[in-house]
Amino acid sequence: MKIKDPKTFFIRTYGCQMNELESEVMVGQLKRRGLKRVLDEELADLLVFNTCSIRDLAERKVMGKLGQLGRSKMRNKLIGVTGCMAMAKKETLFKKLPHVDFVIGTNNLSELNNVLDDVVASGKQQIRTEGEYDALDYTIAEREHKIKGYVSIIRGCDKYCTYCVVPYTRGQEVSRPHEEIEREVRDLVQKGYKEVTLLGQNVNSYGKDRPETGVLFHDLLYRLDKIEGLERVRFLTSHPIDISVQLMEAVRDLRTVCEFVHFPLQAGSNRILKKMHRIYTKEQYIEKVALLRSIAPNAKLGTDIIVGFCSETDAEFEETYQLFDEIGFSVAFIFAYSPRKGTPAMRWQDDVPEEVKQQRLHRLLELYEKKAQEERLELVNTPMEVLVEGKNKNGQLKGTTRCWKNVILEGDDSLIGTLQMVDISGFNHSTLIGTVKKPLIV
């Protein structure tokens, strides 16, 4: 079948920020290679789905998508599937959904190119998800933010948390050279961006596969501590065994780190942990806790639990319970159980009643909410540091804190893009609304 090639696209991204950055990626190339972007899948000539292989939901919506897709009238379009649920499924996709044109997995998506070229010559469907990791060009990512942007540090795990897909659909970790982020960091402050946050699926371990540099995480972000113009360092995601001192004291001394660490807990029971393969007790995580309070007091923490995984007792997801109480997550991120394909938990029984692991999600989430209100409180009459970086649809300022809560403020739009000392007056459901004290940055 002759099929012609595309004169505009159109891409979806599901998932995590890395999936986000590396769309950005992907719109850079197919810009170059003369590729109009529309924001009107109906208007596009070829389709990218960039997806997520995470959890049950992000893969349920994705393939519902794709089977719409094939039973509609758009059939005539080119449509791809990218991400970490390509990776994981690979041929499959094709028997499922015979009408998707490639298949591009996460170490290949530099070929994303070469691979349009191979459907649109031979008319046939085209897959790349085998080899060795080919590190992408960053430097032609299309951004969708022009105050802040995403940085891969490291990609890739070696942790094998059981539950977990991402060694599988992202491979081991390698970290990319320390002289390339910073070039791209200052490439980006040039560019006026105040903002990066750097990605991996545990930017902890950067480095360690590299110890020849000598050049450690909290080395990282010493090194772009010292990049002029560059007004603020977030990170994700974290893994609680490798969270190290020399890391706490950064988040305390650095200018630009941001007081904020995600530090994902999973579950509060040591039995349960051990079946996840977390590689810590909990004593053990309540201790680094402690000792990063202790280090750097201003430090607010972001969490992930599950939620019902495996065997997982009434009593043990109290201890889960208990502890997020005692602890008090700034931000949390809490799921229900799903198995996922190819993970060790997949051979164990998913014996944990789907009522019963929504029973406890909303116990959680509740009591997260109440946690969180508390806070909001808290915040109420205090001076915060917010970088201004848009307008919402009500036309009012936005920005976000040091320690990552939104805000909203009154002002022109001469503000988008500065740092604004900010009085909080009060919220709206999540979002603290303030007034502008004073410019620390015009």
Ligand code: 5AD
The other form holds:
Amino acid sequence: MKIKDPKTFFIRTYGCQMNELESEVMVGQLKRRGLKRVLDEELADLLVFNTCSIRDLAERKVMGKLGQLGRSKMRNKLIGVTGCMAMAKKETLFKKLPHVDFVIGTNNLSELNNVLDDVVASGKQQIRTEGEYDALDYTIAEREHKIKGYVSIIRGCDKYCTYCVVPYTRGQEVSRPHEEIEREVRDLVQKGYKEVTLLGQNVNSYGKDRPETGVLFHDLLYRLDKIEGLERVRFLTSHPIDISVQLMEAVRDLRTVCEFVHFPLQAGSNRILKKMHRIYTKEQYIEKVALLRSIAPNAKLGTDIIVGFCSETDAEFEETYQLFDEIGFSVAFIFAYSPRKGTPAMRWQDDVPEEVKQQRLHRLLELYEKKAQEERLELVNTPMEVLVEGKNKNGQLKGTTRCWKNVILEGDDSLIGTLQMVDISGFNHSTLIGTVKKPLIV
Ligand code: 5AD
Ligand code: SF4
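Okay, that is the form predicted alone; can I get the form predicted together with 5'-deoxyadenosine now?
And the full complex, kicking off with our chain again.
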């Protein structure tokens, strides 16, 4: 017998920052309904899994977890699957996992409480995956952090890279009205937030679907920069083709905008870029990076790389390796290609053997580690601005630099939520170690 009237819930989030934010909204929705959040799934009446489909491993993790629940007495709890895998698998989830009670896609999340009502009233499985754009109420989000927060500015993606499932799991690009974004950021600042990260699959497309507003991504940054008390703005993620000169100037000129641009390369060979439908060549990419560096020399770069895409040869991988070496990324996420159902690349054979993908992945990771070590050595003895965000497990203060490096430092709790100039004295793995120079703001 399934529980009829849930009093407590447990939520687990897989995948990207957008999912983290959407889980924060769901926590807010469920708390409004009067449910209490518990961190131990055994103690919960309702279990929500907010899922990711970007690579097979992400899906396998969730399917493994849900399968295991079905074989335990936990199957009698109410169980919901939300997010990208709900969109990718839809009704088929019920066939494989008959103990799942509801499935809600990325554009129907505002219906969570109605769906719960329907499940409880009817005792039948419920599915909502047909929404096109869901005006989610972000103001009710129960946020994980108190100093920095995510703010969604555009949802979906119209780029249709051939390997990527996102345009199908999150739909077309829809920008949020700028007034609503500004209001949300102002609210956060009033609550004591110092930093926001603007989220979207392609933030640089912001506003292009609402030409009548005349507010494009860089315009939004200029508007947010005026908000008193807001110290830092970050943004994720970008498509190189849409990174404009005006955005580069905003990175150079605006007080709040952090000097970090995510610039996903994906591959360094023109044939593979074309097959991926990335709509830029290696030469255009290099040119754009050079332009950014000439306009905003302090900007650090991040990237995403996929190795072993369909038919990628050793020589083509070498081009990616060379380019990665030449450009020098401060942050990189490197993945082995994983075929996704429903994407154009499914038409082609996934013909790079798994061992070869893994070898390429490891070579690139080694190069990344070598470059990251060089970068860290350069940062030692450099004064850097750190936003102190809280404490780590060892009770030390932790924070981040404007260029997105983690720092630990000594000091008391009163520094939490402040900006400090910090001397970097060394590092432990990828975390920098710093000492406070002089207070900027207390
Ligand atoms: N296989 C491997 N990596 C992928 N990504 C997107 N789709 C796939 C896939 N099918 C990577 C891209 C993207 C990042 C979020 O995930 O590098 O930028
Ligand atoms: Fe996927 Fe390409 Fe859109 Fe990024 S730009 S979400 S990789 S389709």
